[in-house]
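The chain below stands alone and is given as C-alpha cells, in the form predicted alone.
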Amino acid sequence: MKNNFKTIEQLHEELINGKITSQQLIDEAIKRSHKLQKECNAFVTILDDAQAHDISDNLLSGIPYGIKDNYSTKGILSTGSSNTLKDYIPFFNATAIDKLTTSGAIPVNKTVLDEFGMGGTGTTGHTGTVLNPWNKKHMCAGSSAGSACAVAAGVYPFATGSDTGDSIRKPAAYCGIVGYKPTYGMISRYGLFPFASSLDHCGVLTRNVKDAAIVVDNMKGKDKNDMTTWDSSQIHLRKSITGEVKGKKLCYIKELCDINNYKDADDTLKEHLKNFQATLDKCQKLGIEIKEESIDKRLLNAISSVYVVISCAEATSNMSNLTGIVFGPRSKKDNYIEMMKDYRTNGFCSLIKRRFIIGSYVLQKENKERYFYNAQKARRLIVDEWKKLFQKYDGVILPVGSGPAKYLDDKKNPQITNIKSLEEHLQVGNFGGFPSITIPNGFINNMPVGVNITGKCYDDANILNIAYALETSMNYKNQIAKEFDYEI
C-alpha cells in the first residue's frame, strides 16, 4: 500500500467513506518505520502497538504522524536524542501533542533530532547518523532530521518539528518536502526540551503547503503554561489557502543572491541562484511583483555569530538542570559535584559540550557587555532591518543554504569563502519571530534544493497562501524519495 503518500484532505475522504481503516494507515506507517530505521536511521522510538480510534470530522483524525523526541510524550520515551536523559519517560505531554491527540492524530513513532536541538547536520543524535532518504551518502541537515527523513521516504503525511536557527527548514529542503515555522507564541513550547527560549518555535514537515496549514491549525492557541503564547482563534491557515496572489510583492537580498559575490563559486552554487531566479519568474508569471533589495553586508555577516553568542546562552542557562540528580542516568560517584561532572562529561556529545562553553564564556560578568549585550543588539538591528521590508512587502524569498544537502563526508563538500551569510540566513525568522516555509525548489545533481518565503509576525495566512500559489506552478509538491516508493 501507498496510502500515506496521500495528503491529509485524501486520506480524511477515504477515511471517511470506507475506503481505508485508520488502522490500515498506523500499520503502513509502522512497516515504513521499520524499512526507514534500518536504511536510515530516522527514529528513536517506534509505537508497534499504535491503536486507530474512531474518526471524527477533523481532518487529522486517524492520521498516523511522527514526533521529534525533544516533544515530552507522556508515558513514551522522550530522551532529545541524548546520553544524558535516554531513559527518561515523562509524565505530562507536550501542549502541542495534546492539541494533536484532541484531533484524533496517532503517534507511531519518535524521530531522531541532533542532540537537544543543537546543530545542522543530523548527526549528533545519540542513537547515530541520519542520512538522507534521497542518497545516504548526504545529510538531512538539522535539527529536525529523523522527522523530515520520515516524512520524505512516505512513512506517514506529517510530523512535528523544531526551529531556533533552521532545524524545521532547512531539513525540509534537503529532504525535498515543505518546512513550516510560524510566528513565535502561535503554537505552545510547554513541553518542548527547551533550547533557546527567544529563538525556539514548534512546527511541523510535510509534503505540501495545505497540510501543514492543516497541521497547524490543530496546533496552535493560546497556552496558559506559555506565556508567549497569544491568542490565533481568529486565524485559519487552511481557509486562507485561496492561491490568488495577485498583487503581492516580495523582495530578495542581492547581497546573498548575486553569483558575483561568490568568485570562487562552483557549479552547484551557481545552478542553485540560477534555479533561484527561474523561481522568481514563476512568481512573477502568477502575478506577484519581485523586487531586488540589499542589506548592509556587516549586518548579513553577523547573523551566524549572533546566532551562536544568543543560542549558546540560553542553551547555557536552559540546561542546568541537566545534573543526573533530579533524573537522567546518575552517576556512581562518591558525591554530588563528582557525580554531576561525571554525567555532564560522559553525557553529552563534543558539540554540546561546546556550545555550552561558548554560552558560558559570553555570560561572564567581564564577558557579558562585549559579546552577549552586543549580540542582543545586533540582533536588534537585523529584526529592524527586515521589518522595513516588511513594510514594503508581503515577503522575503531567498534560496535555502548553497545548494542541496551536504555530503556525511565534509571531505567531498565545496569549500567556497563568503557563503556563511547565505547558509544561515534563516536564521533571522527565529530572531524575530517571523513566520518562514520552505518548500521543494527542484534538483540540482539528483537532489533536492528548497526556496524559503519569510514574512511580518501574525501573517501567517498570506505567506502559505503566496507558498501555496508558488508551489501549484511547480512539480514538487507530495514528492516521494524515489528508493522508498515502493509498495509495503
Contents of the next structure:
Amino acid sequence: MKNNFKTIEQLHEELINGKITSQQLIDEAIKRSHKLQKECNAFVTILDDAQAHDISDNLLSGIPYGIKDNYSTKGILSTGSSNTLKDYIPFFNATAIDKLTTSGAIPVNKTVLDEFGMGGTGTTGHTGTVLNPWNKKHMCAGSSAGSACAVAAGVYPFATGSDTGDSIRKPAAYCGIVGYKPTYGMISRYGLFPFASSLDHCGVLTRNVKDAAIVVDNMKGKDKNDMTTWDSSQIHLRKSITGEVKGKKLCYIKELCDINNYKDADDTLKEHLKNFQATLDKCQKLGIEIKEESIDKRLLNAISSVYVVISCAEATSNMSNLTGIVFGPRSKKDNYIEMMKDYRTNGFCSLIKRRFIIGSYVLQKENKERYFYNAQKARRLIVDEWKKLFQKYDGVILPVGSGPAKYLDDKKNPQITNIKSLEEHLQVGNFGGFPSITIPNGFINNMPVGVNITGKCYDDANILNIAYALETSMNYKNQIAKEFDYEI
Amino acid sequence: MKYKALIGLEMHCEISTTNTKVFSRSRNSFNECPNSNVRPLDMGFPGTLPVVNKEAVKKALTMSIILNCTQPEYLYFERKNYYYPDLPKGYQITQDTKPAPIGINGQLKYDCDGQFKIAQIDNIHLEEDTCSMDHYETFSTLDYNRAGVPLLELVTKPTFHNSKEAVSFLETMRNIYQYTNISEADSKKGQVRCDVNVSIMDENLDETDPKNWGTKVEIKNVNSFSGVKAVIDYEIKRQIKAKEDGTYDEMEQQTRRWDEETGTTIYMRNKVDAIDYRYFIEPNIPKFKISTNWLKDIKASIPKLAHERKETYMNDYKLSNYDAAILVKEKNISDYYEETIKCGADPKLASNWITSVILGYLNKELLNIDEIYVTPLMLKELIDMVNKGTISSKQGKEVLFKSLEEQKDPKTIVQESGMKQIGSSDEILKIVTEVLDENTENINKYKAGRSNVVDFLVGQVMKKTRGQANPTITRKMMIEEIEKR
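Provide the structure of the form predicted together with the partner chain, given the form predicted alone shown above.
Complete assembly follows, chain above in first position.
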C-alpha cells in the first residue's frame, strides 16, 4: 500500500518497526505539498526544513501534518490568510499546537483559509483561491479549505481546522474526507485567531474516523489560558471506538431531508437526499434505530440569520486589535487614525468589511434589542430544540449541504428556493457547542458528498463510535482524490 | 433666584495589590521600565484570551460589600468596543449595568467637616486599565505596563451638593482603599482618576425628583482631588452665570474636559456625538457563580476601617475627636499607633508622642511613617523612660528628635549623653528656694489669688536646670514652699 493511504495506526506500526522513517514521511509530505500547491494553491507556507521526530509510544510521533494558518505558530509565519497579518511571525504557539508538538507530530505546512475563517468558499484568502482536488472547477468550501484540500490529496493523514459555522465539516464533505469538531471547550482556543469566540472551535480533518479520534485525543485538555476549556482527561476517544452500535438511536429532521420541501429541486439535490436515505438504511442494517423528527420551520429558517448576527457582532470586536500598530504591516500614514484606516481598508477583503458593518450595526444601541438580543434568544431556542432531541437520541444525522462542492463560477450553481436551512444547519453544532462529525457517504457527478452526525455536549466518544461504524459499512474510508493517487 | 448643585462622581481606582493583572499573568506593579510587565494578551496579540484573576474579583467584592451594594448571583464581564491607541484589543473588558456588575445600589456614610452624610452609590464595577501614552512633538510612546491592571470604577448618583462634600467622599474612599489593602490609591502614581458631573437646579425644587434636575455636564479625566474641587467650583459658577445670562436653556447635555493651565472646562462633545460602545457579554469568560459562602468569607475578612478604629480610639482609649481623626487619617500611621500600644505603651501617651513629635517630623521631612528609624517598640521604651522619670518629657522630645535624625536607638542616646532627670527632692528644693528668693513679688501675687504664677515659677526652675528637673515634683514642692512663706 502507498504511504499516503495508510492510517495513523498503520504508519505508527511501520515507524516502530523501522519499515519507514519519520524523515521519509516528512520528505514525501513536502514533495506532495509543492505539487499540490501548483495544482490547487492550498498553502500559505511550506516548511521545507521540517525535521524528523523520535518515535515514541505516541501514535502521532513522527507523523507529518498541516496547520490551518489561523493557528499561532511560534517562529512560523501565521497570516490568518489575511493581508493584515501577511508578515506576522508569532512568538508563541497555540496550545493545541504545543500539544501536538509534545505528541511528536511534525508540521510541514500552513494551510490557506478564507480570511480569518470568515467565508465558506476558500476564495477569500490573501494568497488566492483554493481549488478542489477532485475537480479544479469546484471549490473546497471553507474556511478550512487548504486543510481539506491537502488531506484529500493525501499530503498527510491530518490537518488542523477551525469551525465557527461549518468550517471544518463542510469542506470535509466537499473533499470526501472526515471533519470533526469536538464539544466546545474540549480543545483550547488559546492561539487560534478568533472569528466569533462563542462559536469558534478547534478541530481536525482526516481520512478516517479513528484518525480524527487519535488527533483530538492529543489536542484536547483543560488549558489555564482558556477559561472555556474543561477537564476531559477521563475521555479517551480512540479507545472508546468499538464499532458496537446496536441499539443506538439517531434521528433526522423531516423539514430538511424531505425532497418535497424543495419544489424546484434539481437532479443533484434529489440524488443527494436519496443518497442520504441510502445511508440511513446502512445505519439501520448496523442495528441503529432511525426516526424522523419534526422541527418548527420558523426555527430552522432562523438558523442562518442568527449565525450572521452573532458571528458578525463578535467578529467586529475580535478583529479590532488589528490596527497595524503593534503587529502586522504598519501603514505609512502620518497619524494613528489614518494609519489604522489605511491598514484596515487595504488589508481586509470586501466580504469581511461587509461583515464588520453588519456586526457594528446589530450592536448599535438602537438596533441591539431587535437584532443582537433577539438572535441570542433564537440561538437558545434552537439549541433547546436540539437538546430535546438528544434526550431521545444519541445524535441527529443530516446530509451536509445540498450536494457536492459548488462550482467556483457561481453562475453554474443551481438556485433552489428554501435551500438555506439545508445548507446552513451545521451552524447549530456551533450554537450549542455540540460534538459534530462529517464523513463521506458517496459521490454525485463524480464529486464526493458527506453526511453529518451531531450529538450532545461531552458525548464525543459516542458520536465518533457511531460515525466509525457507519464509515466501516461504506467504501469511502481513507479515500484520496483520484488525480493525486500516485507514488511520489 | 438661588440655585443648588447636584454632583455625581466616577472614581476610577487601580487595584494595586494583586500579584498579577486582572486578565493576564503579567505582574501588576507600578513604575518599572516601560513595557516590561507585558504578556501577549496585554498587547492584544491574535489568539490571546483573558483569564480572570480571582484575587482581583475578591477585592472588588470586598469594596462592593463595604459600599453596601447588592452583589450579583453570577459574575459576567462585557466588552466595551472603541478604537483608541491606548486600547490594544480594540475593546475594554469591563462590566456594564446589565447584567449586574460587581455591586449596585449602595450607600456610604462619610464625614464632611465633622458632619455625617450619606452618599448614594449607583454601581461599582471591575475592569481593565488601558496602556499609558506620552505625546511628544512628532511622536507618541505607548507603555503597556498599565494595560490590564485591575481597575475599580465607582459611580455615584448625583448625591453631592458642593465640592466639599465630593472631596470629603473621595478622601473617605481613598482611605477605605488603603485600609482594605486594595490599593495605595495614590493619585501621584495615576492610580486614582475621576470624572465629575455637575448640574444645577432651583434651590426650592425637590431634588429627589429627576424631573427637576438641570442639564448634566460631564467633565472627564480629573486626576487629583484638588482638581475635582476646582472643577466643581468652576462649573457651578459657569452654569449659574448661564442661568443668569438666560443662555442656560440652550445648553445641551455635554462632555467637557478640565484644563489645568487655564483653570477652566472646555467643551468636547454633546450627547448626539456620544460614542456607542456596542457592549456585549465577553464570550471568552464563562459566567461565574458567586457563592454566598464566598461572600461570607470575604465579609469576615474585611479589616477594621478608619471610622471603626476612630471609635475605638475615642471610646476605649479616651482620645479626643481631633487626635483620633489625625491618627486614622492614614492607615500606616494608625497601624504604627496600634503597634506601639501592642508593645505596651499607654494609648493616651502614645497618641501624644505620635501626633506631636513624629507627625511633625514626617511633615517637615516629607517622609512616610514606614520610612522612619524609630520603631513602635523604641517609642514605647522612650515613653517608659519618661514615665519612670529617668528623663523629663522635655528631654524625651529631644531624644526622639535626635533618634529620628541620627537613626540611633533612644536608649543609646540617653546613655551616651548621660542624660538624667533631677528627681532628688534636696536638689530641687535648693533651686526652688533660690527662685522664690529671687521672685518675692510673685509670692504676694499668689497669695492674692493669682495661682497661675506657679507656672512662671516652675518655668524658672526648669530654666536653671536646663529642663532636667522633674516638673511634677517641682510644681508640688513650689506650692508647698510658697504656702510656707
